[in-house]
Every structure is written in C-alpha cells, then in structure tokens.
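Just the one chain here, laid out as structure tokens, in the form predicted alone.
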Amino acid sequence: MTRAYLEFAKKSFQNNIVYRSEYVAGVINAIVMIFVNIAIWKAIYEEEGSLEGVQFKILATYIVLSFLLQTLYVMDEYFIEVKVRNGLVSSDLLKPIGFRLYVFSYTVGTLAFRFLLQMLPALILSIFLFHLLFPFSTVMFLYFLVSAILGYLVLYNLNFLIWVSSFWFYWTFSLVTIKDAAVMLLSGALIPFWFMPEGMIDTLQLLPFASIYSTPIQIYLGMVPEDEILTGLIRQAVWVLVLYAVGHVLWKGASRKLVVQGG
C-alpha cells in the first residue's frame, strides 16, 4: 500500500517536470521577488538611516529564506475542487486507498520537484547574490529543518480545510484568496514580526500562521533562545494535529455528503 502512495508522489513529480518552462520561471520569479523586496527594505532604511550592516544582513537573510520557503510551499489549491466538479472524486473514493493520503502524496511529489529544481537553484544563487547568512551551528540548522517541515505540514493541513470545502462550494477561489492573504500578512512571510507592535506579536504567536514561516526562519537566524526552541516546535506540532483533526471532521462530513457537481 505504501508503494502506491510513492507512485502517486512520483507521478506528481513527473507531471511537474514535464513543464520545464515553469521550472525556469519559478527560479527566476524567486530571485526577482527576493531582489525587489531587499531593494525596498534597503531603500526604507537608507532613508531612515537606522539600519547597520549586520542588521541589514539579518533582514536580507530573513527575506531570502521567506521567499525560498514560499517557493517550496506552493501547492495545487484546486486539486480536489477539480475532481469534485468533474466527478472524478467518486471513482477515487472507490479505490482501495485513503483519499487524504492520496492527496498528500500528490502534494509531496510537487514538494520534491520544487525542492530539487526550484528552491535549490534559487538557494545557490541567493548565497552568491544576496550574501545569505549561514546558521550559527549545525544543531540550529537541524532545528530549522524540523521546524520548516512542521511549518509545511501546518500550511498543508490549513490548505486542506479550504480544499475540502469544495464539497459545499462550487468555486473556492474566494476562500483560497482570503486564506492566502491571511497567511502572507499574519505569518511573517512579508513583514518580520519584530517590526510589529509587541502586543500584536504575542497574539500572532498564538495563531497557526506564525508556525508556517516566522518560527522556522527565526530559529535559523538564532533569534529564538535555545531553551525556547522546543516550545516553538511543540506549538507547531500541536497546530498540525489540531488542523488535521478539524480536516478529518470536515472530510468525514464531505464524504457522507458527496454530491458530484458536473461530469
């Protein structure tokens, strides 16, 4: 059975690699977005005259990591919706596989493609173009990797809540747009938390969004005290479990309700 899910992931990887132009465009897009955002922040602080060299390198590294993770975390937002609208979901449910694991396997295949053929080239270019700072230690880098994986799982399970809503909504574009905006604004993806009011930071840390980008990046930069890293990882894991549980409830309701729209 495990082999079947590996095949789904492999197929997803192969489907992505067919479109070589998208691979090149993804790398170029990541580099351009990093360059533009670094230029914007640099212009702001040159105007204010309040950012020293070391501080700017930390900020630049934050921006680079944020956009590299965004490149890596891209998922097919309409994978389930398309299946619901064309009726293919009914045949998927008849197969001797778990539908949720099938969707996750497909997403992991896309993740592997983006990691190998988009994020790694963009990372190598970023090291030379933007002087990316390296983590303080190997242990800190390992903490970052664990946190980044948990951040991906938080985002995946959050996305799944939107995806499964396609069983009730014919179009989920508006929901996806709202969710994407919330993630970008509340996760630290665009604006690091240290630029926000302290009271707001405390609130944002309690939400699942901070677990996606802010927590792993701050761990990488050494901005989380070592005795608090475990707390941050546990918070991420709790959000993975909570969102998974909510998704499980919604999926059970959707599978009972199943109404094939179209096809």
The other form holds:
Amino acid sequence: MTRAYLEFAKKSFQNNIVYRSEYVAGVINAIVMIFVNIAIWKAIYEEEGSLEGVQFKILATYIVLSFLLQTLYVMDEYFIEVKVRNGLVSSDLLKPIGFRLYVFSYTVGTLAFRFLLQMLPALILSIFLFHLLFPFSTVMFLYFLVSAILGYLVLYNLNFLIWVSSFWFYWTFSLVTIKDAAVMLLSGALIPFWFMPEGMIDTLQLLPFASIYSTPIQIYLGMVPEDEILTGLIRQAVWVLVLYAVGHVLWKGASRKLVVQGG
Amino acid sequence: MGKHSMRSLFVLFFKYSNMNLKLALEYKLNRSLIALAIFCREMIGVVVMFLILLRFLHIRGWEIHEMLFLYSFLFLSYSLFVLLFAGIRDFDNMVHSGDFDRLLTRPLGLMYQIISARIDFTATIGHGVVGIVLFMNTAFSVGIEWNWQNSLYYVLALIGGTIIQASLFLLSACFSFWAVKTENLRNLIFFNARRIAGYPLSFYPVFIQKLLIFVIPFSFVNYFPAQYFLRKDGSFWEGYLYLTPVVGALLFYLVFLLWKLGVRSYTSTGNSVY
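So that was the form predicted alone. Now I'd like the form predicted together with its partner chain, please.
Now the full complex is given, and it begins with the chain already shown.
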C-alpha cells in the first residue's frame, strides 16, 4: 500500500521537473529576494556603523534561511480545487486509496523536488554570496531539522484547510492569497520577531504562524535557550495536531457534501 | 485603421469597456474578494517597510513617509497599466490560445484591439487602492509644494511609468510570436525588478543601479520621479529626473517596431477554437 503513495510522490516530483524554466526561475527569485532584503538591512546597519558586528551577520543568516525555507515550503495550492471543479475528485474518491494521504504524498513529492532542485542550488549560491553563518552547534542543527519539518507540517495542515474549502467555494484564489499574506507577515518570514513592536510579539507567539518560520530559524541561530527548545517543538507539534483535527472535521463535511451533490 | 474616425473608435472603446465592466460585475462577490486579496498581498511590502522604519526611524536619510511616497509610484503606475494595457499583459496567452487570430481577421488596428479588448478592473482596484492610500498619507507630508508645475510633472511621470511597464510587457509579448513561452521569463524579470525598485536605488550596488537605469529601466518608474520631489541622494545625474516620459515614449516606440516585425512573421499556433 505504501508503494502506491511512493509512486504518487515520484509522479509529482517528475511533473515538477518537466518545467525546466520554472526551476531556474525559482532559484533566481529566491536569490533576488535574499539580495534585496540584505541590501536594505545593510543600508540600516551601515548607518549605525555596525556592519561588521555579530548582529548584522545573524540577521543576514536569518534572511537567507527564511527565504531558503520559503522556496522549500511552496505547495501546489490548487491541486484539490482543480479536482473539485472538473469533477475528477469523485473518481479519486472511488479508488482504493486514502484521498488525504494521496494529496500529502503528492505534496511531499513536490517537497523533494524543491529540496533538490530549488533549495540546494539557492543554498550553495547563498553560501558564496551572503556569508551564511554555520548553525550554532550540531545539536542545534538537529533540533533545527526537526523544527523545520514540524514547521512544514503546520503549514501543510493550515493550507489543507483552505484547500478543502474549495468544496464549498470552488474558487479559492482570494483565500489562498490572503492566507499567504497572513503567513508572510505573522510568521517572521520577512521580518524577525525581535524587530516587531513589543506588544505584538506575545500575540504572535500564540498564533500558529510563528511555528512555520520563526521557531526553526531562531533555533538554528542559537537564540532559543536549550530548556525552551522543547517547549517550542511541543508548541509546533500541538499546532500540527490541532490543525489536522480541524482539517479532519472539514474533510468529513466536504466528502459528505460531495455525496449529497451527487458528484 | 484609416477608415475609422476618431469618434467611432472612441465609441467602440467605450463599448469594449462596458463589456469588460459587465464581465467584472457578473461575479461581484468573487471579484471583490480577489481585489481584496490583491490588496492584502501588495500591502505586505508596505507593512514590512513600515515595521522596519518604526524601529529604525530612517535609513540613509530616508524617512518613512518618503519611502512610502517612493513606493506609491509603483502601485499607481501598475494600476494604470492594468487599467489601460491589460491586453498587452495577457498577450502571451492570446497568442497561445489562438485568440489572436480572431483579431487579425477584423478590420481594425491590432494594437487598438489588444488594448481596448481587455481591462482588468479587479487588479486596477487592488493595486490602485494601495497606491492611493500611500499617496494620500505621504504626498502632503514630505514637503512637496503641489503647484501646477509639480502636479504636471507628477502626472507625466505617472504616465511615463505606466508606459515603461507596458513596453516591458510588450517586449516579452514580441517573443511569443516566435513560439517561445515567455510568461515565466517575463514574470521573473518584471516582478524582480519591481521588488528591487521598492527601495531607493542608492541602497544597492552599482551593478544593480546600472541594470535598473539602462537595461530594465524601472528606476524611471519610481526612483527618479520621487527623487525629483524629495532630492535625497546626490549621486545620480540630474537629467535622469526629467527623463521618465522620454524613456517611456522611446522604449514603447522601439518595442512597437519590433512587435510589428513580429506580427508580420506570425504564423498561428493553430489552437484557435473559433
């Protein structure tokens, strides 16, 4: 049974590879975004006269890591929507596979593609161009990997809620776009939490978005004290579970709706 | 095109716009949500800029209002661009779907048809609202005297910036005649240049500055017009400040010639369903 899902992942990997110009574009986009952001922070720190300081190097590493994770975290947002609109979802449901596992393995296939052909080239370029700091320690790096995977799962389960809503709305471009905007602003993807207004930081920590970018990157940089790392990871895991549970309920409703509609 | 009077062309243009408006109003809720979504997406950059400057107050002498004023040009000119030239933006698709063949059979100027056939009201509103919000909040607090010369300059700069962006899109449209799918390449060049242009040109290394002046002249869309009003950095040639409309007109003219060449060598993709 697992073989079927592996095949789905492989298929999705191959689908991605077909568009060669897409993956060159993906790498260049990432590099340009990193470049623009670092140029801005450079201008700020140059004015303060601390371009050589640790602070700037940490910030530059933060920016690079954030955009590398962003290239990795791109998913096919309209996979379910397209199936709902053209009706193929009903034949997918008839197949002896779990639909949600099918969607997940498809997404993981994309992840593998993005890891190998988007993130790695961008990472290698970044090491030469932007003086990426090494992880704080080997242990921190391992924690970072776990945290990044959890972050991916938080984002996946959050996305899934939007995707399933296509059973009701049919077009989800606006929902997806607004969700993306929220993730970008509230997760620390574009601006680290420590630069946010102080009143906001506590609220941001309570939301699921922090788990996606801020937590893994801060662990990599050694900014989270060792005894708080576990709390951070648990918080991420709880969000994965909560969002998964909500997704489960929505999915039940959606599949029931499809039956009522008669496919 | 000679057989049609200016008047009849105007009437036709109005009818086209009317059709586009009806199309947009057909799905009121969906279109308003899309406009809202575009607004949110475009506001990300604004909010990030705002948060950074809330903390650091100024970057290389640029204060928050000045930065946002610089940024507002991008949104207003892009909004005008999708209002007036959405047909050029979607030209790629028109060639690939074979819709372009339909235009060829009609007794009207091609560029006229392309421009008038499509208006993207949704994107116009999404980008336009960001632009207007930024403009209203900054234009009267950065020390600009809005006399008639400055106002005229502003309007010309905005039109110039709109035409520069139209030219860049038309350039990529040219390549689609030779059966190359250019959408990705175009988005790559256009939107990355736009991202870079969001912040003052003087923040970047010389190589990037040259690129945005001479190759993809995005600096004329927002940096030099803003510089005319604000006079922040002294490191660029004064003349650039007045060149936006000239760059726009010249670029459009050159690209238009290339485009005409393309039309002549055009062979259909054979996709047309009509």
